[in-house]
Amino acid sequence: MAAVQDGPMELDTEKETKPEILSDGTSKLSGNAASGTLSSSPLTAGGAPKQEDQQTLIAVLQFLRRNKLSESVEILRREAGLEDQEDSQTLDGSGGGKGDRDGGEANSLLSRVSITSAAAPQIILSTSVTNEQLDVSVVLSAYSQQGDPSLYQVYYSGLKNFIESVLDCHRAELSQLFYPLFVHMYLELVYNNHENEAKAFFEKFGGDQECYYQDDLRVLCGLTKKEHLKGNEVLLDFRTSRFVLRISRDSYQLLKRHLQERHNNQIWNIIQEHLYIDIFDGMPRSKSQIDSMSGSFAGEARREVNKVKVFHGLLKEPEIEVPLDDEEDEAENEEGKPKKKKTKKDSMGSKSKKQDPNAPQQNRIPLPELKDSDKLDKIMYMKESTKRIRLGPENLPSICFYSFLNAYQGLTAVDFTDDSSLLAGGFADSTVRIWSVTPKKLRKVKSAGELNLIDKESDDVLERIMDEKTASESKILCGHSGPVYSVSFSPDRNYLLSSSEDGTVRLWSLQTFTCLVGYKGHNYPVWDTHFSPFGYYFVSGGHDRVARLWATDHYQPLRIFAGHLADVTCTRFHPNSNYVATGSTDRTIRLWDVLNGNCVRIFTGHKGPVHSLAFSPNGKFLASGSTDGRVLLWDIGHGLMIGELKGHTDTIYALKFSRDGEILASGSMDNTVRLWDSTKAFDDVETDDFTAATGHIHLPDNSQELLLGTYHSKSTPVTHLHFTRRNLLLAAGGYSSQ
């Protein structure tokens, strides 16, 4: 069964339910670390296709040539402009043709093989069918050319000690080095079967390295022989994505200067090889910058990446009547007939009034027309939102806490519909759990041939089809087989979803209590999942590393957004609904575009995985939260961090804005919720940083000036907060006892 919509919506009016794998171009085959199609390292001559992918094209075509595929083979040949090789050679740079036409970074197995269309099909299996082989035969290789064994510590000394001495504005820069270059040797090493010498070269050098990459150190350490490389997936995302430092022009002249002058080839190697450096005119950038956009597995994000044009702002609200209120009591006249009301527009958020110059057009992409059951509640969050409660530093919150006590079943996830008349609980038992918070019951719709007998032009009828016998507090719904993760209600109250350990998706009805659809697409479990605000479409990501679209109606994904180097654990929908953003292990947090699935945003700087994300209610601005304990503020349009709130002592699980974006509401495993002034926030952001073509932050360092309340609870950790209509804050977790 399928969940039912007014009208089929496809999205980019595509007719199969097929989806359209979309990558940003750091996928595990592919070298780039960053979205769209970039310039060519400032370290690679122009154009020139990269060793490993070389051998991964000659590999896939020796592949096709021994199964017989002859016609996939010339393809591939042509759109590798290698009509005139034989692929057995070792191509040098004049082999670029297609292929190679937006420079060296482009050269990827993945990339060149998308262009072919044709013999698509055969490509891509081949390829699928080779990855094993090429995990091994071709990202290891490039380990295979290495120099004495006995050395690696002296140059890596050398290059640390000329680092030391530089000048403390060049010294923050090309620090940056130390941790790539450490791994990179350290895993050349192990590689070639030299395991005394690596071992010594890890404890020499292993602690010298920041503190946030302790964790990668850990995995990386158990790494001591050449077959534990073999098809480890750190290694592989390690290898495969080339390490961003950004540095300014004087400093990595300096270095170039260095290891030119003590011909230390082996280091200038792995950096030709391994690390992609963006280098920028003008002033060196000093440590706490470089801190404060550090710590993800692939280091910075290419500043080309975060120009691509976002349109952040809101869609034009629909125009509806709403009854004025002083007269909806008003007795009858004279003649027993009721009064006309008059009507007025919407004067809530002049964003409705006038389109916003950034806001994407209404038909971007398909969104489903308003019910007239959407059009009531628009009109009842209208009449709320007349009384809601403006809030600031000297009119805080009232916070209600619902703890669920004797939650033996290992409450996992939380969620409260958007007029906090319904909460839902995921438990780690596989079922989900709905209260309703009001003192309405729950009901289910009466069965088929009990509905057959009411009369449905009566005015109640909605009434009449519940069944009064079913009225509870709380419903159980059953299905998943492993712990529900997330669970996230539709706009109109009328389904629910929940996400599992068990890799699927269950949309359930909230009018019969049971499940609609199981949506099957990720092969591990899955961490989040996340309505549209509009409804219809959804998102979820989970531990293979990629996120979905989805449409209730469709029971595969309309978009796979690939390019997360690790688990997908946190997502959630712009308010346009345009763009879907994803938090990940990675360190890192990705904004994507729903047209097209293209990543438009990369943003670093989280110490640990990224476990929760709001967006603010004008659409501009992104919160992150770690288990760093930092929340992290981002402004969308200019693809900037633009502040810092430290305070919590444990990860951030739970952050949401207040309706009118002026609070932002941080819950925490510490067992707190904190509040923070986001208007103060926002306005001290200098907008001459904007303008940087560096991308240069000055975070002040004004969490506690921002901070405007810790609330603490008696041991109870904060799973998820959500504001009313009238802006009382909801908060929830499960007691913990210990």
Given for the second form:
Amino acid sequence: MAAVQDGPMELDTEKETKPEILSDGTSKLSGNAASGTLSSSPLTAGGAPKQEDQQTLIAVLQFLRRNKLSESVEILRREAGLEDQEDSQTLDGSGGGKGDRDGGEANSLLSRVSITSAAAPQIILSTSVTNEQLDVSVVLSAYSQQGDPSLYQVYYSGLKNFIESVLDCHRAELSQLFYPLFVHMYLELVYNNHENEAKAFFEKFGGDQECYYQDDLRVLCGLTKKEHLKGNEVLLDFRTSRFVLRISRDSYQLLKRHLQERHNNQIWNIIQEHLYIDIFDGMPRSKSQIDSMSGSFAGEARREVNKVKVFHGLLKEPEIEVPLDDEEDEAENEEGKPKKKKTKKDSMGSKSKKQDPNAPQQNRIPLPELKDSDKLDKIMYMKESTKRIRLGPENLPSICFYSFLNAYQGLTAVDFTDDSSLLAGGFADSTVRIWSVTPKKLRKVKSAGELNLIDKESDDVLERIMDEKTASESKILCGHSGPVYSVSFSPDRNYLLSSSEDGTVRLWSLQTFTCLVGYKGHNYPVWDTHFSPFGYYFVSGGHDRVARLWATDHYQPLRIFAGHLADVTCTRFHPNSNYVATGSTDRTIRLWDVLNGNCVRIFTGHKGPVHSLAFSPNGKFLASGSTDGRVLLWDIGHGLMIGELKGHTDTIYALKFSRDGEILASGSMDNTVRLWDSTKAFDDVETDDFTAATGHIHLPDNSQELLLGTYHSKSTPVTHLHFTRRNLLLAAGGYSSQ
Amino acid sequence: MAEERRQKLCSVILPTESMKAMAESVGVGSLQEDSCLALSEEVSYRIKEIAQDALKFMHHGKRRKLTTGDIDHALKLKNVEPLYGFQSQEFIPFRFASGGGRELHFYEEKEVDLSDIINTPLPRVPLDVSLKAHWLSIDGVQPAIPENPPPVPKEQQKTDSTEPLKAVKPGQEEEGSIQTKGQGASSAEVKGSSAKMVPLVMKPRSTHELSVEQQLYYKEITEACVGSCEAKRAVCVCNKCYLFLFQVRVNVVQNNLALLIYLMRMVKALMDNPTLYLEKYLHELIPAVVTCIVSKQLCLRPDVDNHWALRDFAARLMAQSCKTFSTTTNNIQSRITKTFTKALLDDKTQWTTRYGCIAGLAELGHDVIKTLIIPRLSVEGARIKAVMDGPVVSNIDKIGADHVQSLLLKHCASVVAKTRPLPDMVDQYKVDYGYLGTMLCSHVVKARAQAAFQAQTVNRTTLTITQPRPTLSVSQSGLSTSSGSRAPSIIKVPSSLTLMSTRPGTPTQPSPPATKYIVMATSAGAASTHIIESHTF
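What would you give as the form predicted in complex with its partner chain, now that the form predicted on its own is on the page?
In what comes next, the whole complex appears, and the chain from above leads the way.
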């Protein structure tokens, strides 16, 4: 909701300061100057609205008009094809006013406004993030017509008795109804000012609910007044998004018949209005099957949501042939490597040339071209990977633990560069610190004046530009005005991103150790940010419940991924950079398509906020960890949960697959690092075709078999895990003395 | 139970009185009951809401503790001005008071003199964040280094040592205690060096040459223990306490007071270490501590050195271990008491030993003083008088008597003050306590005045004297679980024990290398009498 509102406000503050960038943004987002080059328009325009609710659109139009965003009104109407009812009288009034103010700039300004309008329908499209203007009246009005408040308990217990009396096979499925019905009935009572009835209702049936809804019930029980409903986003979302239940046809018929016999219209109305029952044919699911999938704010994911094709394969390495040539030169020039090794690498290169059938097109998302330094890095990577240790249950990785001493509980985020040479820490005191973990010290580039004196033709110019006087093992980056919640290195090690409580994401240069850009837009704490594996793009997610996709050279987001019902707590790029995964406090994980901003997967099953995500190196699987101490494994292609790893006793903040994907490492607040046999976990499931067809999973309870090792640290929560290119596991965390 | 808790949650609402109080504080005089109720409900709801948001910040800050900063950030989300001035972590401004059926939380606001703040030197700058790397695991095995937690949790140590089957086979038990979960065999190898040291203790009586490695190891440990770093001492001492007894033995006979003090501090570190299951090593520790309390001579110049302080410290340690470890099966306290009493009753006991016995008993608590020391006051008084008033025998005796006297007065006065009814008549005291009566009386008067001192000593452990059990369950060392109380025996060891090699630079180097000593602990359990025997080749 903030995302929509912030647009116009922000506009005013920024238009004076950055007019030139402003016009740049205009050309990109209005879509008329779209070109294939990366700098101006890296992505094709977002998918046009297809079948949205007329009413919602009208409401948006009203909102825009009230805020005098006439151009947006125009564009939105044109795009939505709503030419009929509105006429252009508003344009004269408000649009004219703006035009007068600043003739030359007005055009760019006004078209700039279209940015927000382009974003707005998208948001409303993808789900139900609503405006303050819409929510209270529209959303709650559904509750206005009422039956006798005293009968609510009778209705509910009637249904309860019925469900308890049905056959066992149906009971588990129908029990899913309890929680959403309970919440809606309670809220209805509250909304209609029957405070005492509501309290009595809560007290009587609150204890029956599943234990994993405890946290929500705690929120709910504090809420006893109609006024409280207004400000509470969580419950408004409960209202606007229909709670999804998956029930077999037989069970549904049974329920329908019962409600019709009893003329229990109250409950029937709620089911009709607020619940979405996804009916499937076949055997009713068992209790354990249901439990494994439930727990999120809005019920399970609808089946059709996860049917979209996801290109989860890896991109083929286009540069392979180039570095091979380079490499020969390099090897001969610099080190004079023996010839044997080259042939080995040749074979490796040809292997990866085969196109994965599941991979997206190479240019589906425009990616930055490789620079020479990137190619050198690739070569380094390949050299290192030939020395990689092959891990497995018999061959566990060594773990090197980096403890932050004297951090006084202030360490909030850690990241390693891919080549494990640098380590960055984000702290609660708003600073970011960078350490070199190799003997090579960190040096700044010389100042502009000094740079002029350097002979640019000399061979070691890259060495000469560095200021030897500034060499030190660590550097401090100051600039944020609140705790830094995440840091992320760019793959080329030239940049660092940090996101903070102050609502900004900052881009830092690791050449000069200064801040380059502050990306504003979230306006609320930004919980996580992550660089794309190819650089250039990055994604951020925060308290405003949206994730944003940015490009480093644009100060406005390229995509806004809206749909989560609560804070976006963690964000990760898919290894092929075409998708973004986000985890949220609403206990779901969503996968978004970078190309069109659509949500292509919704994974439910966590019973607490999701705090860590990790893609397997082959891009097929996703692992997620949450506050409940469980790691869940997901098959992205089929959209299925395929494993549950139990063992941790506290929030899991770090997850990482080994470089070849055989081992999953998880690090938690409970001061342990655990290693899991991911090969086995994935193999067990991949053989099973039936589950893939129906979507109903039987999770084997084999956490203990999959657990390969538990390593306790000394009162040091594990905040980050990283596998070096040779498969050494690096862990990091802040030592807390008590 | 969960349901109960939830109902409780549901009903938690701020009392209307606090609404009234707050209204008054901002100048609203008469607030109606209805408005109070409405306000308190609203405020309670908002507070809960803010607390929920603050929790989010705690989670993202990767902490387990909610801080005031989290609440500030949560307020900021709601566009509310944060509360300033609550940055300190320890400072909780509310104080609690109750009385007259009312409970009250209030601010404790002190007047602060600004000049004081200006004149105080600046506090030390806190240490900067630094990075330290260590191996959490090497090829899947967790190395036993100080940076990693002890491989065996305390509970497991306990089961290991109480499990009879394992206790019988010490070799097996050692391996079991060191195993990390799942990777037993290889981890034992990794920790070979420390594991190998254990048999050294298990057979204290067999005398053999220490290998060069063991000597090196011993040196390292000693340096760590004697060094100035308290933390290092606690860490290094962890699994090496068995070496400790050796050191006490050696140092007692060397009269090296400084080192003994260090060693006693080491015992303290051991006891304060919460992760250590010390019960296993009590039979090693207690004799050493007792030695430091009652030994005839602890230093080279008993007339000058303050070995009394060491005795006091050791006595306190003894009392602490009695408190912590005494159970019905090992009866440490009663056995210790018996030992002390026996020495005290002996007429020939030296003043130093006498001092130690009294100190040891006195530390055990008021009941012990009352039952064992106070009845002896007149006897001791007579003895002190004999030394003080009689012909000058030796300076050492005089000092000893003097110390015993002040010790007796110190400890008895508080007890007497509590048990004896008023008034304090000097004559009556003289009758009851003999020579010491006069001084005791004045001390008691003082003690009565110092109520605070009493309060401190009130909750000491009480003593229940029971028949000492002849057997000792902790018996890994092969120490004889003797039946009945055997007379303390002197065991002469033709010692080829070259524990103290003449390695230069070692702080524990003995002065006369030709002489070898050993201390043996025997008879009714580990915690009993100690005889020091010197044996010269």
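Worth saying up front: this structure is predicted, and the values here are computed from it rather than measured. Positions refer to the first chain, counted from 1. We call the rigid core whatever largest set of C-alpha positions still superposes within 1.5 Å between the two forms.
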Hey, does residue 62 budge by 2 Å or more at the Cα between these two forms once the core is superposed? yes
